[in-house]
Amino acid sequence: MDSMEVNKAVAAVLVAGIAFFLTGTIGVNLVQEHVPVKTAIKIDVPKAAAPGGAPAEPELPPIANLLASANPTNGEADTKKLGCVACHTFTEGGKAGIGPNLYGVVGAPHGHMAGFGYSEALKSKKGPWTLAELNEWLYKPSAYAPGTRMSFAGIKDNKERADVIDYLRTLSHNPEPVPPPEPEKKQAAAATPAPAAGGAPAGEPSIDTLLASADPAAGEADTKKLGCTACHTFDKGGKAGLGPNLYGVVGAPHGHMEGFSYSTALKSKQGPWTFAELNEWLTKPAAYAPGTRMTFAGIKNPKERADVIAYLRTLSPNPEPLPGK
């Protein structure tokens, strides 16, 4: 190959390199990369559910804000209305019942009463009972300390819960001070479903529908979990406690247990305990019979309520036929 051919080859390589460089430079200036400010398609990710697929518990208002208008006198009355006095004492030096004495509980360790057999769930909790922790505990004990033996379902009403906590705060020679209120987060008000006929929340299936798939065995377990056994007996011929024996209650008159002292509110109810009336009563006793001495707040879960009613139905030598049977 002569020198002319070599020169041509070298020149071709140089020209190609220069052309590649110039093309790249022009391309960078003509086509510029822009990072999008927001995605082209919005994908809404739902909030994480609690373990087991249950909805996550709502965020509670700051306890300091609730205590700003709390009334300890109302709180003391609420401990009777809600049935707390069936398991606890509140006087200084009072004995334990099913639960510990609660005098001096605010600011004390979780296992504050010497000698009381606390559950492992509460033993695992470190530090004192702060006002904020009591707020969480009394909203739903089973969520605050999974595995607790406390069968109480909780106090969902913010005002009522704050009144009880404020009352507990006063049970001390040196009550814990109420902290200053915090700025509250703006939250959309949750719509409260209007009550349907029969007192159950709107949108619930009828009790007839619920009973078709109800589980009496689960209902029996629920009577223990919800604390019904603290006040009632369920066996045939069982004695009354704070409440009447419930054997044979379905289909029987409202005042079905002879010799038991029913409230005027229940004495005024005529006719038998039908499935529908039991459903209304167990949803919220205080709404079904205003003035009742029944301190239980009610069973808000319709499936759980139907299971309990199905269990009560079995407490008879001749159980009432299920609707549609």
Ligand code: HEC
Contents of the next structure:
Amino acid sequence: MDSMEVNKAVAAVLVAGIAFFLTGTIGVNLVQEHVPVKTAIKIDVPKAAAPGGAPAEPELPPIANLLASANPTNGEADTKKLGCVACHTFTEGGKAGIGPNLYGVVGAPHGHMAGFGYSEALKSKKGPWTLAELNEWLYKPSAYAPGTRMSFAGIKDNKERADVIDYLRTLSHNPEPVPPPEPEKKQAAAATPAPAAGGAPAGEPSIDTLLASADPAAGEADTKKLGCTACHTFDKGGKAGLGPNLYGVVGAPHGHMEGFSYSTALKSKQGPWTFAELNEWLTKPAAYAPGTRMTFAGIKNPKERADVIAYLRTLSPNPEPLPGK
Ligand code: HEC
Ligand code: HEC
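Next block: the form predicted in complex with the named molecule, after the form predicted on its own:
Every chain and every other molecule in the complex is listed next, the one we just looked at coming first.
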């Protein structure tokens, strides 16, 4: 009898424990479901805000939009007002102070000055300083590179930060181009949840990740296999068929072929074709642009879709840089 009671008590505790555990697991799974959806849509998520990274910072406006109205002369004045000049020189060949010389830093590797004793925090950052990374860094250095030696709180004012970045950009024999602004796209993504949420299928890696291992040659073969070539030409100056010629479409405005009669559905889309948008479009054209004239179901296989997009990217004298490169 006693042992029955004990058994019951133990069973009750176990059941409660299992229920508690399962609820937690289910809860975690539900929450995690959303992570890929989010990253699949936002292409320029700052690295520091990646899942598991630094505490969430407010999302900064895209650097392209800030730079559209930036003024490098004001930026130069700001480097004096804000005290950058106390630690940095900006002239070509200028000496290091507390901080490194900053001539040519845009597009150069992190920790670009030979011989300067950078922190591990900064040296461990991969790849060149992009304009977007400088935007994050100068917003809050300690959040972008925790442990950095640059003891500077950051520039919170968007205009001021953009002016400074634009000034840094000019410190080169061959300044990096300013990326085209895309305000409409950003607002559309935020304001019209339906098409945005209907983008790349949930659980899929983001287009950035997919493109990293995509194969343009396989993509070209896919355009034949999938029947794109029945409606589209891909060579420079190629004629329209049922669909427009697709040379140079990546980075070009929606409805990019002169003289082709596009649907209002497609023409009404603002801004250039980004990789993320092409990914959405080719997943299911009718969902991305309801009313489109392109009668094509879509490419369900993410690898195939990325290969095709990688192929489209090559159709340019000057292909758009791959995300993160
Ligand atoms: C108190 C001194 C100090 C101030 C003020 C300061 N910096 Fe720095 N800066 C540093 C140091 C030190 C580093 C190297 C950081 C590291 O190694 O972690 C650095 C690194 C940098 C880098 C990266 C350079 C590279 O080669 O990768 C940039 C860009 C930069 N600073 C820009 C600025 C700008 C713009 C301002 C003003 C808004 C500013 N800094 C203010 C000390 C300073
Ligand atoms: C049945 C014909 C047809 C097929 C098959 C087809 N397309 Fe299209 N495509 C069109 C038409 C028509 C448009 C213009 C749509 C509109 O105006 O709404 C278009 C538009 C596009 C655009 C946008 C062009 C621009 O200038 O904005 C891209 C990119 C594209 N197609 C890629 C593809 C790819 C890649 C495939 C194969 C996976 C494919 N299409 C298959 C007919 C087709």
